[in-house]
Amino acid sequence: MEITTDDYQVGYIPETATFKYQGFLRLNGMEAYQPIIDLMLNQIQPHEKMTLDLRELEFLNSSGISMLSMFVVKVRQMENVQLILLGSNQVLWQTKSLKNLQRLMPSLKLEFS
């Protein structure tokens, strides 16, 4: 299962549970980024850790983070899954995003390389 555009690319690999995100993601509002959020949303089982690659995408605008915080939310509310986000200290909006996630679900676990 994958997105894949000329900006960006997003995946998910089921035998490890993990979504890979790739590029850069700009798109116009909370409704283009519907096809993802359904894609992710799709994939959500209790009782499973689940893991959200985002060191490659190099660009998220606020619709992108808004798209995420909403994916947090959502695993919060299920209790029963573990959710780990990999982000890289390369990439600015990542080191000051990501831990704001955090924020929204404690039991996430962020992890930097």
Second form
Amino acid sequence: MEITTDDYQVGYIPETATFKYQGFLRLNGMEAYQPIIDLMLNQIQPHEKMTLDLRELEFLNSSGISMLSMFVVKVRQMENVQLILLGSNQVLWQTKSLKNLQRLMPSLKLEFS
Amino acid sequence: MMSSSSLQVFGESFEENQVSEEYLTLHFSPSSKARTQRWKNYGLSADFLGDYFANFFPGETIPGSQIDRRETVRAMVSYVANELIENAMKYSDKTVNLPVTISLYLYDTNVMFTIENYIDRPTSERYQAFIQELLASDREELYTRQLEKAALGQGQSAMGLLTTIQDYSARLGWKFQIVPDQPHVIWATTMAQLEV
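Can you now output the form predicted together with the partner chain? The one shown was the form predicted alone.
Every component of the complex follows; first up is the chain already shown.
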């Protein structure tokens, strides 16, 4: 279950309830992110936890940040889901922008490596 | 309403920095026909600006960061340039055949972007209203409110400009002028300065 293009890849690993993102995501507005949002929203189940592994995502534009915020708010509405974001200390946008998603969901866990 | 002859200026001053011997300028055509095909080129252009200007900086370590100065400059310039280009293309008046222009100037401790586009009056008025709200607001509070708005899919969130301020400490300034022979068209310039 994945979306693959020349620029990016988004995949879902059901065994660990993990989304994995790679490459450069700078799509043209929220409409262009809809297939990725749909892929993500379709997997929200009452799991114990879900993980977004962003470590290999080198670029995300602001529409992509909005896409992540949309997912975070959907998860926030389900009280029994714990959300973990995996970020890289080597990728500047992740060190700058990911912490802001905790404003939407203070229980969101950020793990940098 | 904008008066017919006036220059409108908001935010940071443009003028203090204007002379630099190192700068690059890129022009884009906002014609609607080509927009979809050209979208990828905007990202490539932003990356080119990042790569080009990063090359002026040493790869020294930055205290408290695992990312060296050259890579930090590259990633900052690339992100901010991409957001400025995306916004300018999105809001340009496609009915006038005038280009979008981005310039990036290099200084000792900062870089300055200017991006110019041509927009219709309603777009200009909405943009100026947002700028006035931005300048009058607590930045953190506005950022959180707009992020929530984006998360709920409630229309224009201006996350592009807000992330450049919140995450990259960009200092922004704006100029709006009427195009002399096309008074329904506004020449908008957005300026962003980043410490590097």
